[in-house]
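Presented as structure tokens, the chain that follows is alone, the form predicted alone.
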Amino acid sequence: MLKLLIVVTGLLLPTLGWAAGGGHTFPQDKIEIDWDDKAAMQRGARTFVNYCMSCHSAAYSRFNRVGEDLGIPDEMVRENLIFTTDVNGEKTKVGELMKITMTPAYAEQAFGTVPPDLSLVARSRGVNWLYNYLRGFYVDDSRVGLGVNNGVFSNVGMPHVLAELQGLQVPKYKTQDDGHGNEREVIAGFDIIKEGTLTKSEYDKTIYELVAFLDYLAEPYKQTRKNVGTGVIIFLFVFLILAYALKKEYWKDVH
């Protein structure tokens, strides 16, 4: 039990350290990840390396393993997914782990904390949380330095790195009972005040694809595990029928 608690705590601490605060006020939309849609995960990988890997590693995965699982040839992985260099300034090899070049010391100085590795974030947070979180940034002038807040995780410590795509938005509020007879204002949605390069539906699709890729990163064998589990259940069911038939044959003359 103690070992399990330590493992769970280890999964949660990185994301808690990067995004301090709380408050789940933004409507929680739900998504279902289609693991057969490898094209969506490929586009999510592209978004990840272009917008997330400047600060966040995925150090439990290798570039060529991602390419193999998602159907991307090594040459395309080199050209489209690898933008980091090694200590000698040479381009990262396709078989290397998905690490960033930014050092923890520099990250601590620039951001006040080290951005967490995102290899397991989909397991620790869940795909629905990530989907709503990445769509929930809004303008907040009281946040000196960042200028944004988040409707899913209030007082977030991460800048809105996807603002170029989404644009800028401000929250719409509604009054809601807190369950104790008191009314409070909660975020009911957002209004765009500055257009991004994507429409709302296009941005939502981009975030879905990014979350799909993060879900893959967190457990590359998930689909295989489910397929094996289904096969085992079918085998056990067939074996049960055969065992029952065999039992009847052995005991047919016993009264």
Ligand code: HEC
Contents of the next structure:
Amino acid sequence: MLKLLIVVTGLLLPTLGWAAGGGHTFPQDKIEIDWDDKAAMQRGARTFVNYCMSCHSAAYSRFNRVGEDLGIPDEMVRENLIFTTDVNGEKTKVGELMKITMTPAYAEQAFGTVPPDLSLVARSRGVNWLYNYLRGFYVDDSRVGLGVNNGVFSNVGMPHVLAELQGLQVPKYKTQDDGHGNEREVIAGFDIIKEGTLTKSEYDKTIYELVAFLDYLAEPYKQTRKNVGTGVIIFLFVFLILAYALKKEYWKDVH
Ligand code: HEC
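Now that you have shown the form predicted alone, what about the form predicted in complex with the ligand?
Now the complete complex, all chains and molecules, led by this one.
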């Protein structure tokens, strides 16, 4: 029994450590995705194809499926969401998967790592993590070639591709007890040192919409599932009343 306890504690400890480590990341804001706001998801899709799909694919989704789910007609999908070409140099068709042209070998050479497919990232990382990650890039001259670091994903290999929108920021530090009596520096916030084209609240909104789109992408059936769920509950309820009425009818003569 004692042995088992030690093993279990041993297994749990790293997760505790990780959770504590996670507590030092910044920013730590939380969002709630509004699944009824399709317009926000459409704008998020636009940001995604413009700013992310040069490096990241979303290869589990098709352009026209996204259009259908978010209420964008094929013609508009073709004009506003597709910027890639197929092997023959023709514009990618609306029925194609959201793949990218960059090869993994090239990416490896350019970034030292291959940018992961983002189809399921909202599920693996969670929407809050994404929201903070995309707002957490800061100037760090020690990062050769990139010039930035990230408060949520330390020493990340991704450049700050939204710098033109957000501008550039530097961290404000504060000292904090690490729980073992040692003081350590943690990021407490950011100061903008170079304005971008968006204000802070506009940038936050843009990122919220982008994350809302990624959340949709990771679970395109969520809305349908919810609707079906409600339908099933209503059906069961009606059925319960019928069954009860029937039971009364059958037992009427027995009593
Ligand atoms: C210039 C290429 C490039 C562009 C453009 C780009 N990224 Fe990245 N991204 C990367 C690389 C490289 C990594 C891997 C970083 C690492 O592991 O250190 C990455 C990692 C990520 C991760 C972390 C994935 C994980 O779970 O580890 C997320 C999320 C992400 N990118 C989102 C985005 C979004 C959203 C956009 C569009 C706003 C975007 N990226 C644009 C290159 C890019």
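We call the rigid core whatever largest set of C-alpha positions still superposes within 1.5 Å between the two forms. Numbering follows the first chain given and starts at 1. Please read all numbers here as calculations on a predicted model, not as lab measurements.
The Cα position of N227 differs by 2 Å or more between these two forms after fitting on the rigid core.
When the larger rigid part is held fixed by C-alpha fitting, the smaller one turns through 12 degrees between these two forms.
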